[in-house]
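Given as structure tokens, the chain that follows is alone and in the form predicted alone.
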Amino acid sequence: MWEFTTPRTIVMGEGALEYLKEVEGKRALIVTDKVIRGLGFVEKVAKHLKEAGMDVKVFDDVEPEHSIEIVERGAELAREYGPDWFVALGGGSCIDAAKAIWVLYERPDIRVGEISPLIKLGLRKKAKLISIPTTSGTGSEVSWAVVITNTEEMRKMELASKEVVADISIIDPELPLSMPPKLTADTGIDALANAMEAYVSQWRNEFSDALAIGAIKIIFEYLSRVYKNPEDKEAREKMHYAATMAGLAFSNSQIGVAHALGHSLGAIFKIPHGRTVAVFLPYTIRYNAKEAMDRYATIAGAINIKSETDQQAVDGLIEAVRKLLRELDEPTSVQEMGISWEDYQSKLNDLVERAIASTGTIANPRVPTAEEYRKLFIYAFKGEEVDF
């Protein structure tokens, strides 16, 4: 048995924004940044609010791969404001830290590392969650992962509570509009790789398998597309539609060992979430293939790969995602990304315990050894073609 969860409403399409002024509560705090308040969407999101008879505050102090600590001030400036509404404002970031504030503020007796599916919250006593994504990548807008980087371990960890799934997410395509080319190109990798792993993970369920299919779909034919053309309107659109049906997909499945692996590099390189989780991508296909093979040989002919066995089909999606970092000018080795051998080597150790703690491993079809793990880090660093 598996309980599907999503937002009890998602509004989608162009003048999406606008389903704010029917929303009815009295104060509404937004979770954002800077840059999205420089982009004048913070202003936009509150007049539509205000519209709607709330009073509204900001609070923009969330930072790229955000810390316990920013989640502490949100929650603590949540407490002297007292919102009935909280509204995530921006990218995966900016929408994991208000979950994370929300549940602090509704349960001050928690810490961060506390949420957990294995604890009831008993959220919605005080506040309701609006989630409204600027950038076409994590799915956090529908999910209910929540991704805190804990600076002072130098590790993200990797929380998730049905509880923090938004009451409202709103997918307007105007939005992402303003996405510089490699921004689009980090995000977009991102939710390919959310699709790809919810497709292949042992918890997968037809629900899931079908919204990752559709999303993996219209990746491979609008990112490389919208990366070229950022005024591409249609492209902008499917990308941002198949960012939300990624994030449904993983969300009621799992991810698997290209997060693990990513997640570990990323906390202790300090390199975007979807740079590091895609260019662990091609490694992991051929890793998982052993026992997942029909699963990527369908995906390859989702994406009208010609082949006569599953090893062909298998092959070509390798080359295909490949095929489309290079035209993202992604990395398609860890030494692509500048980082020394030396330096990697050393924190060796580190990378491997972190993933191994991932959540990322619990349901991939090919459970990693550590060992293992080591293995798929130093073929992955060097560019080579995983053989075990």
Contents of the next structure:
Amino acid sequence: MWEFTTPRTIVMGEGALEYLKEVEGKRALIVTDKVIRGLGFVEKVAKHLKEAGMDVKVFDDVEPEHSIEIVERGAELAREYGPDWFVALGGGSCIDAAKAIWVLYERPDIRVGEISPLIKLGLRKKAKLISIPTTSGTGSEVSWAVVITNTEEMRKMELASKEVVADISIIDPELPLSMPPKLTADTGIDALANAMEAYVSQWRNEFSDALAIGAIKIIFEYLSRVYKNPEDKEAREKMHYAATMAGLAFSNSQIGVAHALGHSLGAIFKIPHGRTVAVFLPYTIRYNAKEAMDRYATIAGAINIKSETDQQAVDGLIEAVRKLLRELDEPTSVQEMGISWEDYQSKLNDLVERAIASTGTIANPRVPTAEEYRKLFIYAFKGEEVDF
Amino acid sequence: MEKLKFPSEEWIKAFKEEVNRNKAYEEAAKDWEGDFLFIATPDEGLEKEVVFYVDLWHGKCRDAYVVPSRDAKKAEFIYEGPYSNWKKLIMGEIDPIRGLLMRKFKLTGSMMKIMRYTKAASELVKTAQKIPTEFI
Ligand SMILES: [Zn+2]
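Okay, that one was the form predicted alone. Can I see the form predicted in complex with the partner chain too?
Now the complete complex, all chains and molecules, led by this one.
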């Protein structure tokens, strides 16, 4: 037995935001950040909600690496205000913060770190969640994941619960149009990593497979196009959908070791999520192929890589990932990120330790030992071909 | 080899011996420190709750035996579920971690700590599969 959890409604396409006018409720708390506010999106969303007859308040203190304290502050505001809707507006960090604030609002008795699939939260007694992504990457708008930074321990807490999956997700292609190219690339390659890891995970299923493959095809076709031409509306729209599809895929399958390595690297060196995860893909595909060769060959086939054997297909896929990263001006090795070998080496134990503890390790097709994680970190730093 | 009844004292003793022969488990759990109560709650022919105490330490099983009740022995972790789910777990139909996510089993103790040793957990299940088992 397994389950596939999605929002009850996914609204997509031009004008999707207007769906908000039809939502029934009394008080909405918009959870967002100052950048999104500056772009004028908050006003637009608030206007629609008011047209629906709702009172609206805004919490815009979310930061890219939002901490437990920010979540607690948001929950305090929510308790004073008493919303029956949370409206998460922004990138993955805004949506994840909204999920955590919602949990603390409904369950003042639990702490952020306790959010887990193993406990019953009993949400939706007071409020529900609408998610509106402004980037095309994390898939948080439809996922069960909540990533919160524990600033004291410099650790990314990878929390999850099926209960935090949004009720309504609005995938409006107008919103990501405002993304600068670098953010487009960083978030787009996260979607690629999400989909690829979902497809090879031990927890994959037919439903997640279909969405993962669908997302991968779109990403290879449209991501570099939108990176080169940010105004390309068709490519924007496709990428916005692909990110959500990848989110549905990994949220109902599981992320893998590229995320384990990436979260670890990102927590220590403060580098954007997508970049830290995708840089490891060429190495983790090679590493995983020992157990999941046929799966990668299927991905290769889906993006029209010609090959006679599965081995050739995997080689072609790794090359295609590298090529895409280069087209996006993304690093293909850790040293290209401006980290010195001395610094990296001194933190290697810590990096390995964190990767082992990551939820990306659990259902990966091949479960790395500490020694293998160490080697993956080293090979990916130097840009060496994985041979173990 | 004669089939051993699950759950029974003979079965858990055989499990201990098999764990201590499993090199893959030893490697995956070489830093593990922590003991368990494995509890099968009554259903499908199991009339009374059965509690195993299993002490796992640095890749080895130091001790394993049946205890009279869940209050008779303290352990860092409790992994419990109905007898029918234990049967499925041993037969490889339920994965030990996925079983927790689907609430087929319940864990008391730090999930974070368990998550770091999922390979060890699946090796424990593989070990259980090596024992010729007769179910109720
Ligand atoms: Zn990701």
